[in-house]
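Given as structure tokens, the chain that follows is alone and in the form predicted alone.
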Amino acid sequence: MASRALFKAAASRGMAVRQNYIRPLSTVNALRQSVPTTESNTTDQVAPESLVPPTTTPLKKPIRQSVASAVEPVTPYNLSIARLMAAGLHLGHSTSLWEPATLPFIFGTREGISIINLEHTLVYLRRACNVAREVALRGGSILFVGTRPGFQDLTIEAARYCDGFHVSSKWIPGTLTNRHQVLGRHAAPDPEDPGRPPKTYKPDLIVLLNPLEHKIAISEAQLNNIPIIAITDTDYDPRRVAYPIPANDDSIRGVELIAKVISTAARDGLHRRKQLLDQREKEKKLLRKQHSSKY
């Protein structure tokens, strides 16, 4: 009799708490039928157009553009060894593959590895950058060509920032000495004479970011006697170009750096000459005033 009662007292106290677990879902539910759903009414008054973003969106930047606009941009007046050593410059090629010209510009040996002095890189690079304002002060062109692959949008950004030229794509061969066959048919034609052949010029100097693919280019310029700077890593010959800069050419980090640098000389050469040319026009128009103000 007792263990009866005690099943009936423990049945009445399960009842209870299936009860009180029954309770709450019956409130949630009655909530639920109480807020009116709004899901079909929002899926029917969805319009297409809604669903198209807007014109004005701006679009998604790269990922290397965005990290650069987020860092403080390199100059050719803030370039330090830790920047040149962060953006990899410092790794050589193989000793099996060492270029024994190469050997003042090499700090020493690692697992194999040739390490690159950056002392010398950080002379030579800002040596080019001289060259680079100077020409581009004196009014001159300047030529960037980087064709290896990860090279053609820095090569384009660093060509466009200081209102240069590029090639990107493949050094055609008689670009410097066939330049009227193989120029000449991408010129607009004369407008004063169109049966006259377009005219076509040569750069004044030329950046190779990737010397190593580029043997007849180097040719040519030598043949035209124009200057080139170049990025030669320890498996190339530096005495092959005029201005040398030892340094990784395989760091797509490192080769946007130096044209970065190199770019915004050139930069800064225009824009000497833009204001020396300005107050030239400042100096002539006075001396007509004084001349108109005599007679």
Given for the second form:
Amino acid sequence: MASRALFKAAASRGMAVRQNYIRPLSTVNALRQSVPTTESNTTDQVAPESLVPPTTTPLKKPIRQSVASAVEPVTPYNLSIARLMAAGLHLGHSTSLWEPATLPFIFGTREGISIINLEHTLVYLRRACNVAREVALRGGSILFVGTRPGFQDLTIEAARYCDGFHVSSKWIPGTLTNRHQVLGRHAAPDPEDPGRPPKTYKPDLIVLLNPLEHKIAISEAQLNNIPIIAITDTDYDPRRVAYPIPANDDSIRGVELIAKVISTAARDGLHRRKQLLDQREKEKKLLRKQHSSKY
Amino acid sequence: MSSLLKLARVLPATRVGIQIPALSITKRFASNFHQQHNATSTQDDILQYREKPESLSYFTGNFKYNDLLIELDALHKRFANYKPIDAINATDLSSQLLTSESVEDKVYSWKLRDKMSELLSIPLTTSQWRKITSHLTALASLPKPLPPSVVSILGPYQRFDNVNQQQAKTQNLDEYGRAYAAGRRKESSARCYLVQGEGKILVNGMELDQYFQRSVDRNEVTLPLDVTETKDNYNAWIIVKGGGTTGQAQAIKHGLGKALLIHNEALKPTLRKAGCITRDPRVVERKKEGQKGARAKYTWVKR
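Output the structure of the form predicted together with the partner chain; the preceding block shows the form predicted alone.
Zooming out: every chain and molecule, the one shown earlier first.
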């Protein structure tokens, strides 16, 4: 870095260095040629220490967050392989823990871990976003399930963003198959008919951020015909869920990206639904006016 | 092919509230999927109102509890970088010191599990209660003075009988200036009266050297006074019964320690370190059947 700066400084000062020799492949050669000719005090001007901000500057947010917010936010419409790679979604698990069913999604192996092919990730992520959008458009309820210790905040955020639901501490076995006991336990009883067990609801789509630990949840959902979107890593069979997304399930940044993207798509669907509902209301009002003006 | 069939099976079934006409009897293949789809779906079906649960945490099974934890977390995050603004009357140093002391002294004690369950109308287990109180303590540990929104939220969770408990416990000297305390150890109990005096000790009407022949026991009796260097300030009148010599000596030690505390609260840390305040809970362990003693077993026989 320092050598590059020095070379730039030397070139900009018009030392006639450029015209006389072919541009060096490495800046180290340039350094060797330019340093003897420059004076000592000029090298101080472009010292590497000056490039680093002083320690007194307050860092309010961690750098990762400020970088993430500086760049435009991730949506389902501006996904790219570069972004997925920056979030670390291509890093699979160790090759010794490999699930052979993930073979189509693996790009190769390196340093003993499998690398996931992000072209597939992109395609499957877009498909999952479409599913989420359409479910939200039809007024379905989306449940985000993420129970690893670092995932709790992002699951709750994603659920809140698209008016969905979350399970972030523990998936109680029987939430779907034993609904009346698990979910009906804390529900308020019917005001008219206290004897009757209260009404329980089912989600229409489940987004699982760590399917490896949720065998029970997956089997319950399958029994109730609820499709699942799940982040399937290289140690998990993607054929077990309806909409797998082959990606890294360990990196918090990566999972945050996926959860945010799906939740943004769902929010779009909600928005569209609201638009259609408003449109229908308007049409109804118009019809009513016409009727009343007729008679 | 199988995945397509799975899709075809899953998608139409999940759409609740659709009036599917007699067409539903036809077999569902990928080839006639769109036929069915277009025949039955209209804009109205998509936009039909579908009832949803109210709470964000409905599917956790305990939504009120989880919602509460989320709310407390969010509040904590909101005030993560809170720094209290300087008091308006910061120029007057003495008043500032007073206010800072009174504010920092406030110890938050939270309602116990039963009362908190009542308050929140959620049945709480001990671990759930502990989690809630840890979140509340985290909020209460923000730099003081606390922001008013936090104070208003923490208000209902506080336990108010704490004040009464503190007042009830103080012991006083009686009309003759004596402090009375009882000490116990291992079947012995000692009634100790401690008065301001020259340093005389009488046990059951006898002098200390007369009653306790062993110097070890004599040292035990005078330990509380020696450790606090108040040997010549107090006279002690002690009635002890039960147990044996060592037990009685240590019971007297316990009683004198407690009596000394009534005279002077500030000696507590010294006395505690010397071991004069804690009632020694060790007693003779019972003998169990099938064994020779409390721990000793009968001789083990191989056959």
